[in-house]
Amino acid sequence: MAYNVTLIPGDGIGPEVISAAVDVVEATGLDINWERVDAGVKAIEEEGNPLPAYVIESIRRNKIALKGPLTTPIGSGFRSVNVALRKELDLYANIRPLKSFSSLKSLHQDVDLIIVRENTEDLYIGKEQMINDNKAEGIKLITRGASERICKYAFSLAQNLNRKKVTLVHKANILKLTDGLFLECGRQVAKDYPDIEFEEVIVDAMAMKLVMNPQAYHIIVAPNLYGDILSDLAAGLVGGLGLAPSANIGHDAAIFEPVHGSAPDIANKNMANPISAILSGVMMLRHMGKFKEASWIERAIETVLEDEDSRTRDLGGQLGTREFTQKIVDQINIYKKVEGGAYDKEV
């Protein structure tokens, strides 16, 4: 069976990441199409639109979606592409597993979290407005309807993983309606999941309890901003972005990509780490149910890892990009070659 997957390969280093996401992916021996397609300043040089209506249009047809890092200009320019294509798709959970590798030197080991985070509101809806020249405002939005569907969201997935706790992040203590709003909606989902261990935590002091004990938390479910800011601390905690994936999904489609950015500085070099894009093949595999090909990658990851010398440069190698992915490909080919190999269907 064929399956039709939505590509797009982003900017700077975007193309070389989801090229080695893609060439691991086939690895497997899945029989995947490609539709490519360009947005970000690809699309802006060709089509003068960084998001080309023919770039939704394939995501919905497909359903799925393989994405590298888009650039988002700073302060001007246009806003950015991957919020306008989650409110476009309502892809309204971003999903973020952060997950420590044994081999690798981190600040954490044991870690094996995963950040919930509301993807269609709060301040990312880009409301803004000058009261005068010295005064800027900014609209937080916080629904009942998007906050009962993403607690509802972080539950069942705890549910659907034996986890046995879920932490909601919140600033209820000063933000009394907003915040407020998010919590009182997580509560009351938390009735209906008796057996997993709710718990409420102030932002704040959440970034604080992640930094000394991550290993506490199983899943975290948080507003926009917060979720954000959390998935890119819980990164560092395990060795950096280069190593964090992600997945948007929403009820007619997902797209799976790479947390960290376009890293334009190290672009065409052959330098960057193309884990966290692999990762994210993983997550898209494992939403497709294709569970023992995602096992086959995570394992071969691990096992390339074990040897310093196979590592890229920013783990403390020597290989660059096509010569880490190749490691990853070889070792595969082996998994292959063995019949029924053990797998597990998580995130």
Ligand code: NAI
Given for the second form:
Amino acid sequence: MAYNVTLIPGDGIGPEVISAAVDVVEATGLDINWERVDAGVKAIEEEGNPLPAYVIESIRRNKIALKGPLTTPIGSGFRSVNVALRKELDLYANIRPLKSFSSLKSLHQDVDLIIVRENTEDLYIGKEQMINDNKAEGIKLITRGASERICKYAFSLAQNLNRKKVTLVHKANILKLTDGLFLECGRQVAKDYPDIEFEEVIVDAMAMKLVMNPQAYHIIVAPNLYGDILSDLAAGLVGGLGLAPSANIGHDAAIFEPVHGSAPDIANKNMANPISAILSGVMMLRHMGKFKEASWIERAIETVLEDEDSRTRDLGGQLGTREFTQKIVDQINIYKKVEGGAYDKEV
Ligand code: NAI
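Show the form predicted together with the named molecule, please, the one above being the form predicted alone.
Starting with the chain above, the whole complex follows.
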């Protein structure tokens, strides 16, 4: 059976890392029709609009998209396309797993946590205004509906993955109404999951605890801004942004994308680490129920990284994006030959 997936290569290093993810997914033998559409800088150049309607239509139709990072021009009048996409398609849950690779000398080992970030509100609603030349204000929106929905998502994820604890991050000691409401919703939802430990941590303390002892956390649920910041922090603990995938999940559609941005400093130099894009492809395959293929890719990355010479520059190696990708593809071909069809359950 062929699957239809919307493909948005993105800006900067986007086309390089997304092409790597496509090569790797195709190496598993899955039959995917990639419907390529452009958003971001390319779409501005061609359509005068960073998010043309056909991009949204394509994702609505296919229900799944693999996307590269998009540059948000600073101070140009264009709002973030990423934020607009998430809002337009109501992709309310941003799932960011951070896992250490045993072969890499990262700051921490044995990290295996998932950040569940509320994706539709908080300061990201973009309601800011100048009061006068010297004063600006922004609105932080927190609603009961969105807070309950994301907390339920976090607990049910914990249940499905057999994780023992959900940690809610907030700053309700200062933001008594907004973060206070988020916290109240978390406490309420936690009562429906008596077998899962519920923990509340203030965001500044969370930053320190994550740096010192990230192994103590399993699922972290947070309002939009804290989730964004903490997931980059956690990416740093396991080896950097080149290793951090993500999924934006809604009821009717899902977009899978690397956490990192368009990295203009290394674009078109065959230098980008494609692992975060490839692992976003792995999350996509699991979403599609393709567990065997997802596991092949994960194992291939683990195996290739074991050789210090088989890494990209951000991980201390010398390989280019394309050469590293080819090594993953070669490894998958070995699994395919040896184990083709051997197991079809989640591993
Ligand atoms: P960035 O994530 O693009 O880069 C930060 C640093 O990490 C840079 O030094 C870069 O070279 C490095 N880096 C990032 N990805 C890498 C990879 N795969 N391999 C090796 N090194 C990598 O963040 P920055 O510079 O703040 O943002 C650049 C642009 O990306 C901005 O326009 C921003 O708005 C956009 N952006 C888009 C996102 C998205 O589309 N989801 C997410 C974050 C930023």
